[in-house]
Amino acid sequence: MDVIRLAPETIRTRRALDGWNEPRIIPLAHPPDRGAGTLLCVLRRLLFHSLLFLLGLGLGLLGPWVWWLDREAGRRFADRQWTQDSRVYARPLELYAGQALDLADLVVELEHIGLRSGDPTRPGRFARSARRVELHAPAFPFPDQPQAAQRVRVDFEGDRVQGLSDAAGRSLSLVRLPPAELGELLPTGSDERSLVRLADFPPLLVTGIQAVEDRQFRHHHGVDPRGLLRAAWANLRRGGVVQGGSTITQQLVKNLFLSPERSLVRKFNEAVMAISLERRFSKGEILEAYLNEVYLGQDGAQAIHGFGRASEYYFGLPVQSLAPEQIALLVGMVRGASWYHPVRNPERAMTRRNQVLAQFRDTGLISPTEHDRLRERGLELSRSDQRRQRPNAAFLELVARQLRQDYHDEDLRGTGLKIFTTLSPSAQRAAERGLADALRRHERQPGELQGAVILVEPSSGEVRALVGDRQAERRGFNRALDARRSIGSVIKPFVYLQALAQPERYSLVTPLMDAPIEVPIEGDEPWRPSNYDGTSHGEVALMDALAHSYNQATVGLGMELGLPGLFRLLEQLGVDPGPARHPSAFLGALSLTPLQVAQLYQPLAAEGYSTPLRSITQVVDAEGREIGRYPMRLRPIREDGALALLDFALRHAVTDGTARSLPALLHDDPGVRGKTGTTNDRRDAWFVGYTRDWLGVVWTGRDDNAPAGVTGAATALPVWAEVFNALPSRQLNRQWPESLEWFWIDWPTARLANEQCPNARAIPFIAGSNPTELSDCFEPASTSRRRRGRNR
């Protein structure tokens, strides 16, 4: 029986509500403990009391972290400056009817811009056959003006471009194609990104991210409670985390701010500060900040952030350009960029794009149709696929040391600045692949021999191919920069451009004796130099001299003329030849770099116009606001007539003399001037040459200077030839200056000859310089004179 327990007061309370007219003995099992109750009493109020002031004591605290969190978020998101590395660019191709050009160079500066072979009605394709190219070329940026992808057809005849055209037919009279990107420069060795504004992003991509992250962006503010209940009942289903749950903008927190650990404590304090950039900022600003922030995968040690870094990296093309497929393919990595790899792990890649592909067509972002034509394409990833080989580190050292002049390095790292550069990566591939090549035939054991490769375009100056190393992808010693090696003979044309500026004494015919001669050193033994062959020649042409490059004759020359005017030449070309003084510098005994040989040569192949070697042609800021500009800086030569019969006995060295095995190695000879050069013990070997559209040098040696066996005529020139015979080149065709008078010369007399005397040869003088004395063939009747400048 239950016993109901009531106090006296509540019984006499019922008994008048009751109607009770008789107390009622209610029976009690215990006797009431009044102890016991207050304890109880006591109890519960503790309990209430300290409920209270622990939900005081939280209000008081998490008040202010709230309120911290509040701020923090606001203020770092708006203060947050990403760095962007500093990226260098190829020089852009110019496309126009009747450049020199052939189909394969064409493919190959299409590749090193991003494109690959495919349909060319989507952007970053082309399509090449026999005689024609067409692609799609990708838009770009330029400073002067944004170029929209635009798709053109070239049409080829032989190794010219015959015809542009566009998608319709219509003709086209000059394409720019976007530059090729070589690298970045001066890397900060963390993060790479590429900062794409909102707008500038596909409509697929900004939509498609939303779909598949956060359908309920535009909806909610910060926290999707919905969408945590559904990543909770996930969770719980399938007993482990399967969905987060977190919004666009709680994982650009996390990304932002956050630790990636999962608590509740990091959890809460992502949902407040997500909040928080609701309340501050737009959708727009936010969306733009996360497509710019999340992690993408790893190139080496950088982190790639970002839609617009990954295009790049990924497909080699810019996000505009990006096909739906590849668009997926990113948006599916965003869930998990190492896991779903699409280098390392190509299946699992394929797998999550086409489920990401399936998420767009259920969302109405694709037809079924597109769909399944989508995932039918493969991956189509760029050839440079995952970690970047950066094959132009030696041209990219060249522009870092140009730009150093006029920046600090903390000018130049991480603020995203674009240096566009005068590299082609067509002539920058021919030089590298022929050094590699020449050097594995003509060596006399592997990998005894190294190397050095300048390709500059004369009459501008600009260097268009730089490679240090018989590796070009090796970085380390640059020897184009950096290997001061004695020059040897490619010194010579320079002693012999001192005389020829003295037509009142030296003419192309001035006989010369090439016979032993001995040097007072004051201090020192005499010097007594010898030719290469160890033979004096006697009397021969000037011209004659310099081919063969005879050094007795030389040096004799060398000391009529002094030697502080060659320093003094050298000096004016933009070349410090350092401060021994020896007559030995006559024959080549000074140490110079590759690179300054060529500043050396520029004039000379230039028609006598001098300008700096520069590698840089202008900087942009990240906004595309120009802040430097390199442009030539050109300066005639006053000798133009002895730079002309200087040019004309470079010719007589390449036909007669110690480059005469240069046309046999040459598909075709355009007219090709150069100078061979040996040092000592055949330590180094050179050749330089120029056409009408290229100057080249080429150094060969070991890098520890011991006797490499190797010389200018059988190691170096080779090299030349292997470059330039993958080079597009047109045929000399300089007028000579109007200063210049042509007499036909009983060669290799400096006697005036008849045409029809059988050594009658046409030689070029500096009016009033001609001999007079007449050799025995020459008819009175006749005239030894021809017209005055010609074509060469």
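Residue numbers count along the first chain shown, from 1. Because the structure is predicted, anything quoted here is derived from the model rather than measured. Basically, rigid core = biggest C-alpha set you can superpose within 1.5 Å across the two forms. What changes on going to the form predicted in complex with the partner chain:
- Annotation for E741: C-alpha shift under 2 angstroms between the two forms, rigid core superposed.
- Comparing the forms between the two forms on their rigid core, the Cα displacement of R353 reaches 2 Å or more.
- Annotation: Cα of Q210 displaced by at least 2 Å between the two forms, core superposition.
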Contents of the next structure:
Amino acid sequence: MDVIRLAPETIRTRRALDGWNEPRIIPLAHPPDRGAGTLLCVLRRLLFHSLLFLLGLGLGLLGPWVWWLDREAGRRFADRQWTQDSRVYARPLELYAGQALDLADLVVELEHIGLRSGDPTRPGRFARSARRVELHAPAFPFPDQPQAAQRVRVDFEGDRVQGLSDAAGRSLSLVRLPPAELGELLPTGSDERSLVRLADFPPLLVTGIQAVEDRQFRHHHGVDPRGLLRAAWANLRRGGVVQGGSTITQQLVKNLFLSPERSLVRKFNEAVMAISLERRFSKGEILEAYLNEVYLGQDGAQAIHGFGRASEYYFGLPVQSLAPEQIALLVGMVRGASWYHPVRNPERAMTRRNQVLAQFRDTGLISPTEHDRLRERGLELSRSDQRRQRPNAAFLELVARQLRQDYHDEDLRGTGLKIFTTLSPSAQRAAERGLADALRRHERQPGELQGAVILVEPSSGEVRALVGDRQAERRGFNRALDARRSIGSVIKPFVYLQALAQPERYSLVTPLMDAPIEVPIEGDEPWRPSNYDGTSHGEVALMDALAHSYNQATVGLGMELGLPGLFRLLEQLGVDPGPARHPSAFLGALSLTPLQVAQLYQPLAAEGYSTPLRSITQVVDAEGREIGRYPMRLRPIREDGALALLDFALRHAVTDGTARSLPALLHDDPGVRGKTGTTNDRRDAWFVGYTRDWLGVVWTGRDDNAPAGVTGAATALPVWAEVFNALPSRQLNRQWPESLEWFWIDWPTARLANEQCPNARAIPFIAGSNPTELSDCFEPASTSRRRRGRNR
Amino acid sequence: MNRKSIQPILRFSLAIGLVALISACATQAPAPTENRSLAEQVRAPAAEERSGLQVYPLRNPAVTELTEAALAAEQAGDLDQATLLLERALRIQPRDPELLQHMAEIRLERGEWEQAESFAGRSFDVGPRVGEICQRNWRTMALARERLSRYDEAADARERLQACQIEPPTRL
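Could you please show the structure of the form predicted in complex with the partner chain, as a counterpart to the form predicted alone just displayed?
After this comes the whole thing, all chains and molecules, with the earlier chain placed first.
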């Protein structure tokens, strides 16, 4: 409640005011007694004088009291600063012809925006048929350009948007839908408001509220004596309070400054302050404040103030998009928001709404025919209980953390910021469902496993979805951000990247030795890593050692390169791995969060351009002014050739290596690259996979870090596949860096072949790093010894 | 039926229109070089020398709409708005060399030399690597590197710029 507590001096003044009443009453109660003695006479005179003194004191204080009320009303109204929750929005969906988008996914997005099935001639509704969605998007004040409500027809062909057109059938090239609201950032607790400017309220609401609450509003000076008399007369006739007689200004004063108690003193204060407001401020300012302040019910513990918030709460629509009968319902609720509550007391609310509609008709705001038509409409509430469950809590936490890097909490709380983020509601849903469904299928005991999923658009680094719990709506430990877990073989690509960045020493076909290895540890027993399957594989090509995730070959390679180099590389990619100690780090014995793992893989998926992962694009203040911008930033990774080779090797891991079960699980494999990871005793399972459009990181394991019977390929990979299958995907179209040259290799030896060789494979090399030795099958007569190309 | 046959033509003409628009801003205002904006310095010579092989990808009309709005915002001096519009376009086509190069030029205008160089480099990586866009890529990188006092690398970029000019293959 926005009741401002009266200061102590106010209370003192009030007592003085009460004293002002006493002298008038007491002398009447004690008429003078002439037959008393002198003492009595003196006493009486003393009493009389003191009463006279009190009367004077009271009268003398009334003037200052009125003066003080007048000044306070003006000052408090001018200084009032309503706390508004900071709101967080998803990325707005942009529709265009040719877009990869399912009809079902569009419906999910529309429902998140708050649209619902119905007649699309009305704002906030959509209608779907087999291959078409007709929608009426409500208006939205985008910071770059406010957007009016618009009707759009979206035609689908398969899982693509075939075309867009407006209501008149004219073709549209681009439609930006309003963003879904994700919830509040740091909720303020008790109040909920969304401030709306007077000009932005629908005209029927502005005139309608006056018709019902205060018909003389335009003409009176804060109090309306005629209205008061009329109310008094009505109350007298019916023997009870049936009419209020308060003007809109008085109601505003009461709501803003005074306590709800009913007394003559309060009534007096209210009238003085109302006249004071009218003297100092325009009718428009007063009405705007009233429309934003009036109490319209409760959302749990939070009071709903103003028509803006009420409209969103009861109908899921911005106030601009309300239909006339919806306006009438809310206007009717002003008289008693809980008495006429449309959910708890629907019949009462309906009767009251129809009374209001009749008043609209009687005052000429709507025509009699329109009145008859509107009366027939149902209440059609669209309250979503989503807000209370706090969906997207995991993502909102990331948003809050990234904001805290630039703002103080008090700047974020209650200042009405609008925060535009990168979340895609349909991708978020895919990630939540994929994790929940796949875990249920792949765990030993129901509910044993937990998990986290992060989806990123690689080239911009925008986080599209983030799940930190298999029960996504649950608030609490956010595993995507906070679970620091051993990353296992997910580290290996970076060991190999270090190698490939030295093309004079290593290429994808460089033979590595996968054999028992002993690493001396200072002050401890030597370390003897073993392979996952317990066997050593002898001489293997570098690309195979990575794809099959051989531990001994990797440690051997790592020891040639050194641990500090690996840690420097991780830092360069934007992740602090902590101090480097034990060579087991080559096998991923270091703990990172799923978000950090996504940051490590981002430049790989983005073809060598690193960018910090971000969840926020823009922050605007309550007045719509931009106060923060988080533009896309790119940083080229120097080793782009090595990254491209690694990318090629990670495709090999999916077609031939530890992730080879993946293609069979996908509806469509546009050339996914990926890496599995499993830690000691099967405690953690990871899968990182990417295409040009999506980078996905999945972690699964137990919260208590006990052996969980999970593996990257058997647990995390199916989650990833489940999520990816629900995403719109585009074709992979890799542009290889200029520095690469392609050769036919007699796989898996490090010898040149030609196209006709039975084991010939085209392998990329950084210029000059290719082997020169010829394979036995090589025929010098062959025309194409060497194949160069960029596109493949 | 009709719409299907018209669309490719429409797209093509939009693409042509865009190229015309970009070159128009170069040829219509023959301001002396020192007065030209950095973005114009990048675009103008490339448009003037447009004789070699040119590769223009067909544009999505949505991207065209956003690019044209970005160009208008840029000419009105509202670089923030231009950036915002180009980011929206890049969300639709993240690997469009023309968009990436346009973003590089806006960053150049804003004095964000490193970002200008990065976006131009990325545009070259995913782009045709010949023709006008290639020239704009390397001209941007050269200008950005000069501003960053990396003169040797700037000279490299100027050299690379020459290699963008490839004579079109003679067709029979």
